[in-house]
Amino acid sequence: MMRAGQVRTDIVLLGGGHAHVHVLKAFAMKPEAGVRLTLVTRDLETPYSGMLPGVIAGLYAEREAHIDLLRLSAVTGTRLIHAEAIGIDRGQKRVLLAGRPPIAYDLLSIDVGITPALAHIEGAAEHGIAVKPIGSFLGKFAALRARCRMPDGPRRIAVIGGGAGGVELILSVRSHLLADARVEGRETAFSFALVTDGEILATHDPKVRDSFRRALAHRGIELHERQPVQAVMPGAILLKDEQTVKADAVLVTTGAAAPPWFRSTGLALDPDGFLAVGPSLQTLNDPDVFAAGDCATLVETPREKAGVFAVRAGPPLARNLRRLVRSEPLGPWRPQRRHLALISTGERYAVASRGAFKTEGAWVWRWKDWIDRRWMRMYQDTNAMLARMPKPRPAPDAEEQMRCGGCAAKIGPLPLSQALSKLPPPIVDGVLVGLETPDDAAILQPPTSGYLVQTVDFFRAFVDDPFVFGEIAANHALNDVFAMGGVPRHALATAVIPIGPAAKVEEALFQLLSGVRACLDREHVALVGGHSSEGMDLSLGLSVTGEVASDHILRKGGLGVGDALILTRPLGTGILFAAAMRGLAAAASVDDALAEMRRSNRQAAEILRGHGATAMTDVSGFGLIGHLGEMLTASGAEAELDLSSVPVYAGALAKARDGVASTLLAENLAQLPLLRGEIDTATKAVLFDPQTSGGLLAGIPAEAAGECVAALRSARHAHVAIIGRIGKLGVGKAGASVRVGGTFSTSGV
């Protein structure tokens, strides 16, 4: 990872394909000073569109034929942000994104692939499926297979165009339908047919159409020629000359667009909406622009939309890149217009040709096999890649080595001013002055009844998107005011920045103060001041000030003898990103995790109450064995844990098999004593593991519990447990344990 310090380039990788796995990779071999690459991408896992037709027909795993974006993004020290791109505002050089705020660049690189278009076909969208882009088609095949298995599930099967994506679509839907019918015991009566404008295969050589035709005759697979579609409709596809083609469920492969906001960016785009690139692959009005994959056209040399394009525009999109940041001359592109194609059949059996060459068997697929898992390794095979790279060399130029401390570290009134006024207006009553009119302190309007609760939490970064970051750690500290019984109003920010040029720095902290500002705004909370300093990593600090009534103070201590123990979150947030920094996380497990952590503790807290807890904590640093004591602690009493009903987020407890821990693991077992029964390393790893935005614990008396469980399961929090219960009291504080039964449960949630 690179210290935001050291940026002076920043290039954002505007969506995950093919080309831009190529360019993570390679910078991450050879890095370039001073130049940070950051990942923007709507999908956490990238398929690779060799192997697609392979996991349709049953041939590879979809792990096989996917690249984790999250752990290749760890691995090469890419910076990543997992959002949606809904647009480009060029004059501000910034990507804007779905549901948070636009993130800046110098240099940008686009390969977001495409979007379905059905509408030049009258009843495509409500009656067929679309299947491209073919990624998403990979959960719309599932439900197709789960249909087919029903009794009066669909039977015929009909895939509508001819190129090779379409004649390797049906082949490998057939194969599969056929395997699951054979493997269930069922009745394997469907009917399989392929329906095509023109020629099948129009762009290669007769031999390859040929041969493919007898490869579908042989299988039963009715094939309709020189027949354009008119409609699709329910239970047939009409064609031109008003014929039908009965199907219970259509495929369409035909119709490919760019996304939309493509048309509102000003870049030149070519007849059909892409865009337009150069041999250099810099968009043709914008050279800051670059662009690459399906979503683009090299209008001098223009190609199919083939993923062999874009898998060898990778390393001329990183050459490029590399030679624009050093003021260098950039080189062409001029992709062949012959290319080896390998088309399968849906078994174990492919077709090979280039031009007028073609051959064909087994051996032809094994042979596409090894090049397809070859390229897969290079981006999966993560240890191998760490073992090739450079070791990192940090030199930090005379300035950085220099940098003053005291009130002379603070980030400067330009950048500061300047972050503070993007952020939007306050919407929270109470404030008689705040940030909306700076000044040496905030003034506040007292509670009207109750009292004040206040708390503070501070820690370093644990993701690289600093939005992320400042949401989670709002949302962090808001926590110790719920498990009080409070309701927050007021927080202070203290935000430490990377040194770096102060646009750097500007656009870090608005980032920081945006995500905090995203979770304090929802929760009604006004963010009235704070302070900002410069620093070697980026962190966050919030003091917040909430109010709490006389009647509804809830302490760590007071639990009562058989009252149930809930958690409302899993464990293992400490183990999943260690493991993530390490480039060891499934990317799938960490979005998982990210996606409760942001997810607000207040209604919990109120239905917790509102159920009569006697004692409420929230599981943090000292893990869930820690802020138990704590209770059992305040409460002189002993505890009967059930491991096999606690929940724990997928993956955090093989890495804790694997000997991945939190750094504060090993302090935090100093409390080992209070626990009692026989547990291994890696269950002890789970128990202690510092838990960051992690869920509420609370005493529920034993006849309220299960109703309690229902009210949160209703409110969404899915994971809610009751994992043991309050055994005995009146033990002092020395006698406070933990006794421990069961095991966890393997899968995770």
Ligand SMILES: Cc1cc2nc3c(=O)[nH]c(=O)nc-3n(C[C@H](O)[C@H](O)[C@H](O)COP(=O)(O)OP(=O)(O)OC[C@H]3O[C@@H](n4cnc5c(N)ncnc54)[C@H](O)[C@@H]3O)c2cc1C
Contents of the next structure:
Amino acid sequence: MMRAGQVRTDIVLLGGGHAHVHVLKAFAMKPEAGVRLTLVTRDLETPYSGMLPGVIAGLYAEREAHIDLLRLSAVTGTRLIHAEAIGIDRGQKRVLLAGRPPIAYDLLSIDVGITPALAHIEGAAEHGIAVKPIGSFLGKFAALRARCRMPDGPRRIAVIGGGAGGVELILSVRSHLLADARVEGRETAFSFALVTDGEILATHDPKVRDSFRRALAHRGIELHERQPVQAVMPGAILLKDEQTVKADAVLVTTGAAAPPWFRSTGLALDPDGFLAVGPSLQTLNDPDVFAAGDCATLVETPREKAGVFAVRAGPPLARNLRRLVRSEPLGPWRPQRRHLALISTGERYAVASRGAFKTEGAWVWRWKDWIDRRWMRMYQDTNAMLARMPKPRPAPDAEEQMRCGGCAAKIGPLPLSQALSKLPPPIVDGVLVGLETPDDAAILQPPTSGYLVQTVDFFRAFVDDPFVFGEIAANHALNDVFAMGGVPRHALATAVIPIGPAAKVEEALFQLLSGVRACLDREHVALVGGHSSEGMDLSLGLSVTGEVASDHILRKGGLGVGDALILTRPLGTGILFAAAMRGLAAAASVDDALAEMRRSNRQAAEILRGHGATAMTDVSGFGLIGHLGEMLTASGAEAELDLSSVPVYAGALAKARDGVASTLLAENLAQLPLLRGEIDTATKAVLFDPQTSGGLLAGIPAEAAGECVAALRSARHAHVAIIGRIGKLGVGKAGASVRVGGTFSTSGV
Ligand SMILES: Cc1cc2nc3c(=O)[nH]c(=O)nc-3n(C[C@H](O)[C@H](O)[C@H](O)COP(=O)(O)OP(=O)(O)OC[C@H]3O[C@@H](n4cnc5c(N)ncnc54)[C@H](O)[C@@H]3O)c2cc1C
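Switching conditions: you have the form predicted on its own, so give me the form predicted together with the named molecule.
Full assembly next; the chain just shown is listed first.
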């Protein structure tokens, strides 16, 4: 997570491939002063190629063969940016990202693998299934299995490509499809075929080829060697000699290309468009850009594109990045010409091949399994990693400790104006003086009718990515206005940026404000000014001004007897991000929560009000019970909650059971006397968990509640639920209470 301190060199790692996971770990084990690592990745879980055939065969669960990059980043202190790279602006030293502003680098390393390219076989793109890159194949294979379950689903399965990947694939696919059919009591009348233009396993010894020919024949898999493919057609593969191989599903392992955006980078490429690198892994024409894995070609010692070489590139890549930071001479990497390949037969049996050496057996599979699991443990066992990491982290340097306070802690005029100048033109509705003509203060037009609504929020970053933090913090700040029935119009931002060189401060401010603007622009709210200061931790506050019509005002008080209590979003952000900070949260849970937290509550507030909301609030720092308690106190009411209807983010309850909690929980529990009913510690932790960008909680007259929930669901508030009702009124402030029954059911969230 975010650490204060001076960042002097930003190393950006593009792609969470096999080489880069090693770099993260190497720098965590031996931190380099002043160096910050940022991992930019399109996928939060990256597959390990060695275990993939085992996943396809059903011998491993997907989770066993994937590295959770969110957890790895958290424990290694790496800044994670979940985004897809679409280009590089080498002049500005920035990586261009899809759907968000570019990010700056001092040194860049690229390990993004390959992209599918089926154009080399006519009809393959329309009628075939691309197997590479491996990351996206598992989803396609799951879809194929589902289709095979249908009575009229595919029965004739073929693979094009006779390399180790293709051979293992047909064997593994066969194993899994037959096992599915057996388990479900279906007929197993499948047929399988492997088509390749040369011999199978061309780079291996003839003994290995013969072994696999026998293995294929033994399993009834048709083998078509020396049969170049002309086209893939619906229901068949057309060979060059005009013969056909009948096939309802065709998996193509042969086509793989470099990402097309490499061409616009101006980096040296090989004839196939892959990044051309020298022995130091630096690209040939830019020493600040490195590349490794399938996306790179070592021009002096070219090797096949295989996970084994991507793995082996990790240590020399980490060493050379470190040496470049230290201005030391870089060392060459000359990968072995031959490597031991352990190729499985789709069951717990494998063949070992290295040059003329070949052996096989169930024991070879166990050996492979041991090697693969040991490698995975290095990146999955975060506790072991933490235990081996040096502690404590370096203290702030002398200059940092002696920075001035007061107005002298303001961010200098140059980084501030540079960061602001890179933002899109500001929204100017109702703004007389704002950021487009900055002055001492903003001057705004008051609403022509109704009232002003004002609110302020401020907190420290809970994610490392300043853009995402800015977007969520802005969303969070707007919630108070929505909860009052208002419409936000203008905002002022207070930003605290970790101390560092001017260029790093400017970049952090730019990313943060870009996130703020991404949210505010969507909501048509003008950012009219603010204040920025340096400090230890990235923090952001927003003061939002809105307007509200007098007949739209919604307060915390006003609940009626029988009102349904509607909550629009799950609970558990405090727990999940406390877990994420310690490397304990699963990437998928955190990603789902972030997606929800980035969404606006505007439409939900309108729907709730339109269905006669009697009172409304947003669930934030005090947790569900803290905020519901405020509503009950203001209304003099008692509520009954049905825990089985309360939505909770996936993983949050499990983490609460493991004892993970937000640091604010202990203070929130001061409201415990509000509760009536027996609940366990984990349930309490969820009910009092502080929420960032939480849902709206409203009282809706019972007769309108069903329709209101349906309207919210059709507005894509998938987790909305009636979580309870108001039982009694007139109990006075002291009598406010919440009776809880049932237990959480987290399914479906
Ligand atoms: C079925 C099959 C079986 C295989 N079995 C083996 C085997 O047993 N042994 C072996 O050595 N090799 C095997 N391979 C080959 C192996 O999978 C690849 O060589 C290996 O995955 C390459 O690793 P990499 O690090 O270059 O890239 P990848 O493993 O593909 O990692 C690339 C990463 O970059 C991310 N990324 C991609 N594009 C972007 C972007 N634009 N922006 C941000 N992030 C991005 C991806 O999300 C991914 O995390 C197999 C391949 C297949 C298809």
